[in-house]
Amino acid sequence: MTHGAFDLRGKRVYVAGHRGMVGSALVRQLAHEDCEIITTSRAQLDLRDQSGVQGFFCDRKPQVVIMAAAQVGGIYANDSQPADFIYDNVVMQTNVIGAAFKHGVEKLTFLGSSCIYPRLAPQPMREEALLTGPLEPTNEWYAIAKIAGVKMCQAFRRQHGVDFISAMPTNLYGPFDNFDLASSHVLPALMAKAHQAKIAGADQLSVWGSGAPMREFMHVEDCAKAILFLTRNYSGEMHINVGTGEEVSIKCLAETIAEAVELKAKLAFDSSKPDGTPRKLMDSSRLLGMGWRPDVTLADGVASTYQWYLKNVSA
C-alpha cells in the first residue's frame, strides 16, 4: 500500500453521478474544498454516450473524477433487470474511465459495492477475498460490473502508471435514499413502512425473515468524507473497503428505526420471507489504519434521515 498527499485544493473535481445519494453527498463535503466542482446532468450528457463524454471531457478538462453514477436498485429491480444492470454500469464506467484516462486526469477514484464479494466470502470480507467464490446470483449482473471496473483501474494503472483507485463502500443510507418499497434497501424499506404504519395507527410493523441477519450501515456523509480521505491519501492497486466495522442484526436495525419515527407498534417478522445472507460485514481495518474514523452513529443516523424523509419524501 502506498500513500501520497494529492491536494484538491484549486483543482476542477468532476462528480460523475452528483444528484444520486453517494455523488449528492460528495458534492455537499467537495463544498468544504477549495475546488471547483464539475457535474451534469443525465439530460445534459448520457455517460452511456461514448462520444458525448470524451466531448465533455475534453471542454471542462476535470482534473479529479469521482465515478459515483451507476444503475442501481435492490435485489428485485437486480433480478428483473440483468441486462440494464450489467450493460449500462459497464458502458459508464468504460466511457469514464478512458475519458480520464485519454484527457489526462490526475487522479480518478471508482466508487465499487460490497456485493462484488463472493456469496460466502469469510466474514469479515477482506478485500483480498475479490474473486474468490461465485457471487450471490441475485445480484451477480450488477457485481460483475462492478468489478469490470475495479479490475480496469488497476489494469490502467498497472500500463500506463496513473492514479486511478478504486473503493468499496458497504450499505449506504441517508438523504437521497430509494424509498420505493419495490426496489429499495432494507432500510430506507423498513423506514418507509415503519412511516406508513405509524400514519395508519397499526399495531404491528412486518419485517422480513427472522431479523437475525447481521449487516453493517454507513451514514452518506461519512461515506464520502471517506471517499475523499482516500482520494486525498491513497495511491494504491488494491481497491480499499469503505464502511464502519460495526455490524448490527436486522431486528436492532427495526427497533432504532421505530424508535426514530416514534412508531408505538409492536415488531413483527415475517419468517415465509428470506433472509438472505446470514452476515454481512466488510473489513475496513485498511481505511480505518490508514487513521480515517466515521462520525455518525446509526441511531443519530437513522434519526436525521427520517427527519430528511418527512421533508422531502412523505410530505
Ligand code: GDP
Contents of the next structure:
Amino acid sequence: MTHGAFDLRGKRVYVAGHRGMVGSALVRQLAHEDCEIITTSRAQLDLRDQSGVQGFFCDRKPQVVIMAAAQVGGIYANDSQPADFIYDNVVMQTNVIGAAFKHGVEKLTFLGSSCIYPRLAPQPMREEALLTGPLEPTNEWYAIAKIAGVKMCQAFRRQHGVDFISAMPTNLYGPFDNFDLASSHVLPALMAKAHQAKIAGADQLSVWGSGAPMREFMHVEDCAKAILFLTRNYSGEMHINVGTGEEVSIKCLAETIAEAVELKAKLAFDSSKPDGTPRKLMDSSRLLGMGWRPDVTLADGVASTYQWYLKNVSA
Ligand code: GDP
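Cool, the form predicted on its own is there; where's the form predicted in complex with guanosine-5'-diphosphate?
Complete assembly follows, chain above in first position.
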C-alpha cells in the first residue's frame, strides 16, 4: 500500500454525479477546500455519450475526478432492469475513466459498493474477498459493472502509471436518501414509517423480519470525507473499503430512529418479511489503519437526517 499526499488545493475537481446522495455530500465537503468544483447536469452531458464526455474533459480540463455517478437502486429495480444496471454503469464509468486518462487527469477516485463482494464472503468482508465466489444474483448486474470499474482503474495504473484508485462504501444514509417505502433501504424506510406512525398517533412501529440481523451504517458526510481523505492520501491498486467498523442490530436501529422521531410506540416485528443476510459488515481496517475516523455517531446522524427529512421530504 502506498501513501502519498496529493494536494487538492488550487485543483479543478470534477464530481460526476453531484445530484446523488454521495456526489452532493462530496460537493458540500469540497466547498471547504481551496479548489474549483466542476459539475454538469444530466441534461447538459449524458455520461453514456462517449464523444460528449471527451468534449467535456477537453473544455473543462479537470485535474481530479471523483466518479460518483451511477445507476443505482434497490433489489426490485436491480432485478427488473438488469440491462440498464449493467449497460449504463459500464458505459458511464468507461467513458469517464477513458477520458480521464486521455486528458491527463492527475487523480481519479472511482466509487463502488459493498455488493461487489461474494454473497457468502466471510464477515467482516475484507478487500481480498473480491472475486472469490458467486455474487448475490439480484444485484449481480450492478456488481459486475462496479467490479469492471475497479479492475479498469487497476489496469490503467499498471499499464499507464496513472493515479486512479477505488473506494467501496458500506451502507450509507443521510440527506438525499431514498425514503420511498417500496424501494428504500431499512434506515430511511424505518424513518419514514416512524414519522407516519407519529402523525397517525399509532402505538406500533412495523419492523420487517426479526430485528436480529446486523448491519453497518455510515453517514454520507463521513463517507464524503473518507473519499477525499483517500483521494489525498492513498495511491494503490487495491480498492479500499469505506465503513465505520461498527454494526448494530435492526432492532437497535429501530429504537434509535423511534427516539429521534420522538415516537412512543412498540416495535412490531413482521415475520412475514425476510431478514436477508444475518450480518453485513465491511472490514475497514485498511482505511482506519491510515488514521481516518468517522465523526458522526449513528444517534446524531439519524437525528440530523430526520431534520432534513422534515424539511425536504415530509413537507
Ligand atoms: P439489505 O441490507 O440488503 O438486507 O437491505 P435492507 O436495508 O432493505 O434491509 C436490511 C434489514 O432491515 C433486513 O433484515 C430487513 O428485513 C430489515 N428491515 C426492517 N424493516 C424494514 C423496512 O421497513 N424496510 C426495509 N427495506 N428493510 C427493513
